[in-house]
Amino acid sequence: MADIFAEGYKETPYWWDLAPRAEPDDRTPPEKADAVVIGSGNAGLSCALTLARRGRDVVVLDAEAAGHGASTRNAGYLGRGLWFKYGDMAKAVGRERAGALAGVAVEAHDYAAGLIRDEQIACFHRDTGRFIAAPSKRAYDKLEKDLEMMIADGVPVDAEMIGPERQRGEVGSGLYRGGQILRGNGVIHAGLYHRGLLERVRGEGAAVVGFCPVTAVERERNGFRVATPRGAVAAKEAFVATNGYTPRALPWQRRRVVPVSAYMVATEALPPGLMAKVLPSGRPMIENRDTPRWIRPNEDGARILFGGTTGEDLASLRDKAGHLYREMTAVAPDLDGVKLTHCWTGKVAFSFDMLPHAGVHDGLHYAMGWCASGVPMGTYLGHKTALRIVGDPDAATPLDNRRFPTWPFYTGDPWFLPLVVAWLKWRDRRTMRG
């Protein structure tokens, strides 16, 4: 392969160019607070913002710089759905329950989009819609059947199926057999969105202390003692918002999510007219597969951001960049010869039932297991957790206090992940034969 790396190639998130992470400092957390939020991603900051505006004294703690994790490493999709496909979810939990859960995903999108609008967060939010590409007729038929079920069940969805003859109006690829245009969702600049939340949280007087890992959380008579290397914080309430970065100090939560490495690359600015060949409609694309690839324009439409091969760890990010380059040019051959400026990784977290969870365990609030829907769902359930903490009846959602399963002997290190990925890839190969 020819040299695929642009001059100045980086192995940090593309989003950090416009929204760099904070440098380490030696601030200490306050000794007391009304509430401690563990994790400074979108979920933690959303919770802290609502709590602060309800008059609570809040401190947010993070082991790294604020937003170091998936909140500034994701694809920047603001979606309206869950990872669990609707037909599969209906089989697992029943159609009535599936309809309620799908409705929550729409609410999550609308809440996050409304927050961006109302707070005037400058994060290049665009309501682009999305193209879900079907790699086979079997995958197309499943998309169509799921859409029919959602419409029949009253799920608020605005979508249409397009056949192979119209597919090249969405993505310049010969790999697909049509797909679904899903309207009403969009894209953001992930780094600027998080920075906007962080600025508003600090503007409300909440303390956000980075590079201050939580080493223990202990129940006390009047709440919790949250220990860090820089001192402990005593608080009446505590909220765990660590998702794929949950530490060993929180063993119950850590056992219930599976951290999975996701990967992305960014290209250099494209020659004139090339974006129109790759994504003619300007909509981002994601494949309807168990191991999908996705592709979208950046915030100004000059570059391609591409991701995939989630969970398939390689020796180095440079090796991974080469792997992703081959995947990208397989999807969009017109990109062959374009160079990469960034390759990065971040940890998403899946639950064992493939659905997000929120609730209270042993007095400790939690929201996690986003299953790749963390931008809208984390923002929404962080807000809802804050409402639960202050006793607002509007806090309730269909995701609350559901059974949060784990596996025997699982402690948070997913040794089984290579086997799961291999099985999912086998399922994809079988599906693509149809």
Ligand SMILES: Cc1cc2nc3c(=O)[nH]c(=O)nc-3n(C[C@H](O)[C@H](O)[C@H](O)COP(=O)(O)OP(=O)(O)OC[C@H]3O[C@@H](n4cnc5c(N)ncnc54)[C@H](O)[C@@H]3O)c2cc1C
Contents of the next structure:
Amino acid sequence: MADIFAEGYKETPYWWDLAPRAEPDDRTPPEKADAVVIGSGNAGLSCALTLARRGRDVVVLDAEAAGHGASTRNAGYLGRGLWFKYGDMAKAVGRERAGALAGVAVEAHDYAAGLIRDEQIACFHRDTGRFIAAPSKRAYDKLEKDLEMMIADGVPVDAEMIGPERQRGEVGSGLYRGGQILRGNGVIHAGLYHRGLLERVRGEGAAVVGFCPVTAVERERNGFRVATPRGAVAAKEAFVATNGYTPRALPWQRRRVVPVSAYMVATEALPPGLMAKVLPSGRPMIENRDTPRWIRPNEDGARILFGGTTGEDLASLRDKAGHLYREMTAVAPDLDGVKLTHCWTGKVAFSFDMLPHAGVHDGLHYAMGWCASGVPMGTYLGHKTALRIVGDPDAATPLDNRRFPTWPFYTGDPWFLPLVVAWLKWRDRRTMRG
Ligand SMILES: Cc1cc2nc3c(=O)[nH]c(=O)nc-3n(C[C@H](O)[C@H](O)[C@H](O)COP(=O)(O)OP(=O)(O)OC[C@H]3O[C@@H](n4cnc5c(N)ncnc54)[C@H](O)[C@@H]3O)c2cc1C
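Can I get the form predicted in complex with the named molecule as well, since the one above is the form predicted on its own?
First the chain shown before, then all remaining chains and molecules of the complex.
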């Protein structure tokens, strides 16, 4: 393969160029607070913002720099749906329940989009809609059938099927058999969105302390003692918002989420005219497969951001960049010859029932298992968690306090992941033949 790396190629998220991480510091957290939030991603910060605005004294702790996790590593799709395909979800939980759960995803999108608007968070939020590409006739038919079911069940979805003859108006690829335009959702700059939340949280006077890992959470008579190497915080309430990075110190939550590595690359600025060939409508695309690839323009439409969730931890990110380059040029052959400026990885968390969870266990609040929809879902359920903490009846959602399943002997190290990913890829290949 020709040299695919641009000069100055980096192995940090593209988003960090405009929204750099904080340098390590040695601040100590306050000894007391009304609430401690563990994890400073979108979920933790959204909770902290609502709590602070309801007059609570909040401390947010993170093991690394604030926003070190998936919240500044994602693709920036602000969606209105769940990972679980509607038809499959309806089979698993029944149509009425599936309708309610799909409705929460729409509310989550609308809450996050409203927050960006109301708070004037400058994060290049655009209401682009999304193209869901069908790699086979079978995948196309399933998309169409699921859409019909959602409409019949009253889910507020605005979508249009695009037949194979119109597909090249969406993506310059010979791989797909049409797809679906899903309207009413969009894209953001993931780093700037997180930074906007962080600034608002700090602006409300909440302490956000990075490089301060929580090492134990102990119940006390009046709440919790949250221990870190730089001292403990005593608080009446605590919220676990660590999703795909949930540490051993939180074994109950860690046993219930499966961290899966997802990878992305960014290209250099494309030569004039190339973006219009690759993504003619400017809409982000994601494949309708169990192991999807996704491709979108960056915030100014000059570069391509491409990713895939493979679950495979290759020896190095450079190897992964080579792998993603081959996948990217298979999807969009016009990109052959374009160089990469960034390759990075982050962890999404899947739950065993493929649905997000929020609730309280042993007095400790949690919200996680976003199944790759955490940008809107984390923001929304972080806020709802804050409402639960202050006792606001508006806190309830159909996702609360459902049984949060795990597997016997699973402790948070997903040794089975390569097998599951191989099986999903096999299923995808079979679907693609259909
Ligand atoms: C490559 C990639 C692409 C994605 N694309 C999308 C997308 O386009 N749209 C979408 O909706 N979702 C997407 N996701 C998923 C989404 O980014 C996440 O679901 C979401 O950001 C999770 O937010 P969170 O706040 O729950 O957790 P995170 O942002 O992951 O934050 C968890 C935090 O917990 C901290 N932590 C861990 N241990 C401790 C400890 N002991 N003490 C204190 N803190 C600790 C971590 O350092 C981390 O900062 C993507 C994810 C990846 C990796």
